[in-house]
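Below, in structure tokens: the form predicted alone, a single chain.
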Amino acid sequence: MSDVLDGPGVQPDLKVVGTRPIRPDGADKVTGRAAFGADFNMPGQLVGKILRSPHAHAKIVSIDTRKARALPGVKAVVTGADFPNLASEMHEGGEAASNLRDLAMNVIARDKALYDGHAVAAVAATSSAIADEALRLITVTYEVLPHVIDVEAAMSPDAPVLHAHLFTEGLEVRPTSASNVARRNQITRGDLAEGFAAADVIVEGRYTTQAVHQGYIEPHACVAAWVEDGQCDVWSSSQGQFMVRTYCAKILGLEISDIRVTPAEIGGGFGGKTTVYLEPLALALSRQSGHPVKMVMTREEVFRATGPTSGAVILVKLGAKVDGTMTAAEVELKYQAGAFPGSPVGAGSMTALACYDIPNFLITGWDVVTNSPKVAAYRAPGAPIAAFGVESAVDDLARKLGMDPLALRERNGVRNGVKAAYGPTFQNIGYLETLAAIKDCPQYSLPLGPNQGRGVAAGFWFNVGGESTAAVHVNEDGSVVVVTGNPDIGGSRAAMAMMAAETLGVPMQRVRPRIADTASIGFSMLTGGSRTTFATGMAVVQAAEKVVADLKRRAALLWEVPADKVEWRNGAAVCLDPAKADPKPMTLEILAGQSARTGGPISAQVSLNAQGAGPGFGVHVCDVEIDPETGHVTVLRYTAAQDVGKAIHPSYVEGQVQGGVAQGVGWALNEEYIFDSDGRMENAGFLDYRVPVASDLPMIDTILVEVANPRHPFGAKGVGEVPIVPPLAAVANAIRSAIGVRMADLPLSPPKIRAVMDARAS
């Protein structure tokens, strides 16, 4: 079941926006013609491969590459010594700020290997077999050091320290010794002691999650070519070709203008392809060898050497009156950053209490380095982890108060005019509407059977705007090309074409969306943070509006009337001058065919820094059944309601919601990084790292609540992040309902559930 519920501000007379046309990239993908990162090849290309550390923490004493360089067919070998040493420099170009020094050292290790899988050398050879043999011939002498992966163990004063230069930021007094705690952040309001003193009921909980991977199907892949004049070309699968260009230039010490990056199709990213791993290495190998170099990760490499999201510890304390009014909240978040600082604990802190209007609270976040892969973004980075703790505690509070869990959330829910926990005042939000939608959905009133339980949870993501460029070109026959700089990971091509068609008044089939390389369109931030439909869509609409204004001017010129006597209706110019004898409207095709007489090609480009992204809210309900013999959890039913602003292409939006739920269910029930006693990952493959498959899930019902964002021409809000935020807690709350015991350590796998059930029965 999928419903679309109109809310305030939604335009009722749209002809293209809000419909469900066939996706423009669909035919290529279902026929296999779409070219992904590993599909690109160049004449004379070499095969690039990486030697990775087998140790979680080790000093690199020496690297001897002489035998590998002497092997016939080997054309290049690089180590960290072949790259410039960068100073600490923060860069804001991704989903979160990145320290370029840390980014460079993550691409290839320098003095220390900091996790199992950390790159220490790379080779380029004429065949895959020769490259593999070259890796075996490289001798690395390590001094193995003590390692630490658990976040709380890493915070201990006696933990092995990863970085001698790392001193905790955000404390009142700067520490005098290095530690693994990179930063403390705090968000507070009111008087916490007074708030808890005023409470009639208090609940407390400690919750834990493990590192989980985004699980994209397509591994990282690229081809890089460095030519004699210093110009470089990169073809890669990523969430942002401009991000790849910037990071490669910084890591290799190049001018940005010397690098052109062409985006391939992307076989999934979910935030995990918002940084670079292979591209700088491929360029360095190409520079040394004089040949193009192709690199493709294995699945094991993806797990061992690319960013999962954090494992974490979440501590929550909530206080409320007997009527359910929350008086105080204290939340502490401890997040793994992996080998370098930069966990999503900041976003986790901002989103933790964003659904609730609580007068007194304190949120503390800790960013902690560990001997595990540097974390990367994963849909609503940090928010699902925080929501797991908070929404589990809210569920326990509702039980203690004897309240319906939706009623408790409604009593304390944010609404228009309420100041968000992280600062701004909410306007044009639909949180209460999503609560009402779940309360009214058929699933919420269905009776439950034996060993079955029902859980609800809410979630939030603030969404972002940012820098985008778009161009709209009218061809000679009146067809239209829309060019943007954002890779399509969630249907953005269709959305861009639809918004352009709506603005121009032409059928969507007459509009062809294209994603350009970095030399063919102006700068655009990467595709992430649920920004593309909002920000790049705004640029597309403004460019199309410029085209419409130009078309009206051209029609006025041909009719010899003032420009203000021409109106654009349904894809044609209409003359309003009463002195004219009602001339026939001039269609886009007619005006395009006469463009040479009226000024030349019809085209417009807009670059902007979009502001005013509308925040998104979601409320989910999950029904489960527990097998008492095995502890296996079957998800019986699932409904997700979300405030989507305006669904530009409802089918794509439904798919985004369903995809987020599927990933969240896997996070809740099965997925986790497992390390052995030496810090090596034991389940680096989809056989042992188990993501949900079709048979694990029911049909996921969606309810799209449309509360328009007035800052966007069609009311759009980002939709890709919110749906992964509630599922962890919704599933956990459903299991709590089914077995009568709160389980707080994800994943809630069958052995854990069976152990709890056995303990309860004994």
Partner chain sequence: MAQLDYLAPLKVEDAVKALAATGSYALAGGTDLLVQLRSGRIRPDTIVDLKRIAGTIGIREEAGGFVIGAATPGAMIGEHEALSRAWPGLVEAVSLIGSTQVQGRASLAGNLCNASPAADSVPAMIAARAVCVVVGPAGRREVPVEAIGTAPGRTSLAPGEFVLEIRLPPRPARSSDAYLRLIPRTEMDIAVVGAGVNLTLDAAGVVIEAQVALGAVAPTALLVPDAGAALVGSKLDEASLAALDTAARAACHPISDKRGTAEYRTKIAGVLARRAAFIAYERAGARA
Second form
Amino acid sequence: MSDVLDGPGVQPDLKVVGTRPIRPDGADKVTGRAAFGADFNMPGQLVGKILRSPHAHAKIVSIDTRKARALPGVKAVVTGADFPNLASEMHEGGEAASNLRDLAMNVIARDKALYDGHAVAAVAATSSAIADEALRLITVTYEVLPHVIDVEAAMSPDAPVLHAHLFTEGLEVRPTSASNVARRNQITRGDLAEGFAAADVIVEGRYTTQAVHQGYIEPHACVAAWVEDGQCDVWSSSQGQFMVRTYCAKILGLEISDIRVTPAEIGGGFGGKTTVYLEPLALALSRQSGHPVKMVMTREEVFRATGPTSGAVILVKLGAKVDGTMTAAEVELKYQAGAFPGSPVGAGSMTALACYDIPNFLITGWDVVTNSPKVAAYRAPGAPIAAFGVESAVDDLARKLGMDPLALRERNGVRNGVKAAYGPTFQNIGYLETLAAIKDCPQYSLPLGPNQGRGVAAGFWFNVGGESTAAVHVNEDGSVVVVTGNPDIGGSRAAMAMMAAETLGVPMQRVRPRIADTASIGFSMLTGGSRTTFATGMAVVQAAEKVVADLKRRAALLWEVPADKVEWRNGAAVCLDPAKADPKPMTLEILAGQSARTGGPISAQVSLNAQGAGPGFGVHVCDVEIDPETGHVTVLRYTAAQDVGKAIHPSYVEGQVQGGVAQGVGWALNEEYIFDSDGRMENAGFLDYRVPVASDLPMIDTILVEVANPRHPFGAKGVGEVPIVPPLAAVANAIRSAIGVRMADLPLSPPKIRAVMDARAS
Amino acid sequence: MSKPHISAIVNGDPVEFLADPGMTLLDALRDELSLTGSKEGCGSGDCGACSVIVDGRLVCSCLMLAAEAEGRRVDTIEGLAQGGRLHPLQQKFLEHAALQCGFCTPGLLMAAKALLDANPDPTETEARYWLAGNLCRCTGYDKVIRAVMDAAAELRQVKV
Amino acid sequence: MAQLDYLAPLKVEDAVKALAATGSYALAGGTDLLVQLRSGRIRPDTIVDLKRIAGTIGIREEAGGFVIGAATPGAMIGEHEALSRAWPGLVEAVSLIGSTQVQGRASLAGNLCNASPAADSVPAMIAARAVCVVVGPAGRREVPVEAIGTAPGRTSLAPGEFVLEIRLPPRPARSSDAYLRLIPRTEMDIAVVGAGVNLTLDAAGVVIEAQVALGAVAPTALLVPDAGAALVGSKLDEASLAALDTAARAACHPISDKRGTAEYRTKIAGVLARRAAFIAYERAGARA
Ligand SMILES: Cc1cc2nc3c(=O)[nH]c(=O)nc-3n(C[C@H](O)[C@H](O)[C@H](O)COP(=O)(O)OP(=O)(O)OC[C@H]3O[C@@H](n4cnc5c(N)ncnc54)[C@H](O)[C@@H]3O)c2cc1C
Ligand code: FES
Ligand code: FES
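What would the structure be for the form predicted together with the partner chain, rather than the form predicted alone?
Below is the whole assembly, all chains and molecules, this chain first.
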């Protein structure tokens, strides 16, 4: 089932927006022609490979690369010593801020290896086999240090300290000794003690999640060439060619204009490709060798060395009146950051209570470094973890109050005019409509069989805007090219072409979207935070509007009428001047053909910093069946409703929702990083890191609730992140309903469920 | 050791190339024959992005040596569209928006092709189990399965 | 740097000769071997592809039983109707190995000789009393399946020896088998526990012979005679199933690892043995 429910503010007369055309890059992708990161080669390229730390925490005493350099076919060897030491400096990246010093040290270790898989050296050779052999010939002398991965263990005063310079920020008193706690943040309102005193019913819970990986199917890959005059070319698969350019320039100490980054097609990112791992190494190897260098990660490297998201501990306490009115909430979030500060606990804190209007609350977040790969953004970074705790507790509260879980959420749900827990006042949100959509959906009232259970959960994401550039060019035959600077991860080209076509009044097939390299279009922040359709889409529409204004001017010139006597209708200029005897409308085609006589090529570019992305809400219902003897969970049915603003291409919006749900279900049931006692990842492959396969899932029904965002020309809100927020708790709540016991430690794998069944029986 | 000289039929055409004895069929397709439509997502048989059909059987080309292809018939994604026309599976994937990033798509299409060759009228469950070796992290499989079922229905129509 | 050599002999003798050298590995479907090669876990000098030797691929009926070529891919086994009727449990065990893609290549002998305690077809083959025909420098010998694996990753095969074919005994009436495994997902996982049960009933539906084998609960797949004995003489009543469950659990001495705890594995061994016995019994009854 896939429903689209038109809500307030949606424009009724759209011709292209809201339809489901075939995506412009579709044929390339179904025929194997589309070139992804590893599909590109440069003449004379070498193979680059990385030597990684086998220790979770170790001092690097020395690195001897002499034998490797002496091996015939080896053209370059680099270590941390080949890179400048950067000062601590924050860089706002689009989805999350990064400290450039840490970023550089994550790309290649300097005096310490901070996790199993941390890069310590890299080589470039004429073949893959020679590069492998060269890695074996590098001798690294380590002094192995005690390590810590568990977040609460890392917070303890006697934990091994990762960074001697790290002093907890955000405390009333600055600590006098270094620790693994990078920061504490707090958000509070009202009087917590009073709020709990006013409550008739209180629920409390402690919840844990494990680190999980974004799990994009395409491993990181790039080719980099350093030309002798210092100009560089990078071809890579990332969520932002401009991000790659900036980070490479900073890490290698280069001028930004000396680097051109061409975006390859990207085989999934989900936030995990919002940073660099390979590109600076490939450039350094290319500089040393004088050859282009290609680097492609193995799947094992992807797991061991690129961003998972945090494992966490979540403490939740909720208080409510007997009628369900929530009076107080206390939430404490402890997130693993991995080897360097910067877990998404800030966003976790801001989103934790965003669905609720509660007068008294305190949210405390802890950002904690651990000997595991530095976390990277993962779809609605931080929010699913917080929501797992809060939505599980809300479910328990509903049970204790004897209320329907949707009714409890509705009673306390945020609506327009309510001040959000994280600050601003909500406008044009569709949370209540989304709750209602689930209440009315067929699944919610289907009867359940034995060992079956049903759970609901809600979720929230801000969605972001930010800086984007778009250019619209009208060709001499009236066809149109739209150029943007945002990699297309999930069909955004289609949305760009549709919005341009709608604005110009031409069929979508006449508009071809292209994604340009960093030298061919103005700056755009990366594709992330669900910003592209909103922010880059806004730039496209504004550029198309500029073109329309120009076309009207040109038509007026040809008709010799004042500009205000021309209107643009259905892709053509119409003359409103009655004095002119029946001038036929001038189509885009005609005007394009005459462009030389009216001022030259027709084209416009817009750069903007979009604000007002419009937050999104999702409500999910999940039905499960448990095998009580084995603890195996089957997801029987799933419906996800989401406030999407206006769905530009509903199929791709549904696809975003379904993909987010699938990832969330995997997170809930089976996915986790498993470390051995030495801190080495034990399941760095898809056989034992268990993402959902096709037979694990049912069809995922979607309901797109359209409550338009007035800040966007067609009402769009970001849609990609919200859907991963509710599933963790939706699944856990369904299991709670099936077995009668609250399971609070993800993943909810068969052994854990069987253990609970046994405990319940005895 | 000398590099074995391999002759095989790829997408209906005879090809010859030299392969290191340890080279996989996937590397040979991508690096020797420039057929980069088959992807490497894991190199260990777990993701199916490298799926090709060898003598009528679906296999992971990352788990087959190029040398084993001697004298065999290999079909890859590059041969699925015929005479400038998309295969019904390709067309249905586009119509149903069954791809987002598209990285898994070539492998999924080859696996789906093998499914419909073996079983023109699969149930949804059969399709899901057949395709369980093809990981897709973007779509949640919903639209993929719909596209496959719809293509199956269309191909059955064409046959009668 | 050591260079790898690839050989695809046509004759048993040539394969035996090539495999006698140290650093030589037999290649069937490669779904284990290539994973190990690519991850660097093994660094062979020579790979000896067995698939071009006559008889290594294919299934034939002989003397009332079946002979399965050692390198026959799982998909071919799954498609064989007579074999599927006679040995549905063995065929379902083979069919559980990996994905459709893996089925296109994975073989019984590879599953056995890779010597993973979790190999799916092995408990089913053991319960079926299957026998390997092993060829080597000393000629030809027949070895029961359970005598091949000696420890994780180790076999009793001598240098130069390989499995040429696997023989299944003739099937009396009212006999059938079943195999079940537990995995966290629905596909694409290595068994946390596997259980194979092979039964023969008399005309009254009483079990007269039963073999039970378990996977992933010990360093090698186990034949559990006590578990089989628990069923003999019964019609799978509560008491005999409970005795089966107890005997199966008693035989387990698993490890705790990333795929499951020892405690969980032991419990599940009992559950799966019961369920597999039940299915095998139903099937056997239907083959009167
Ligand atoms: C994605 C994936 C999923 C998998 N899932 C499962 C699963 O669910 N269950 C399961 O049990 N296994 C699974 N496996 C493992 C593997 O597929 C099986 O063990 C398979 O049966 C191996 O057979 P093969 O023909 O590919 O063996 P190969 O890889 O060719 O050989 C395996 C080993 O046996 C030796 N060998 C092969 N043939 C002979 C012979 N005739 N005589 C002597 N030695 C020989 C080889 O030298 C090698 O050491 C999976 C593998 C992958 C990649
Ligand atoms: S690359 Fe072959 S299965 Fe993943
Ligand atoms: S579409 Fe991205 S992995 Fe399938």
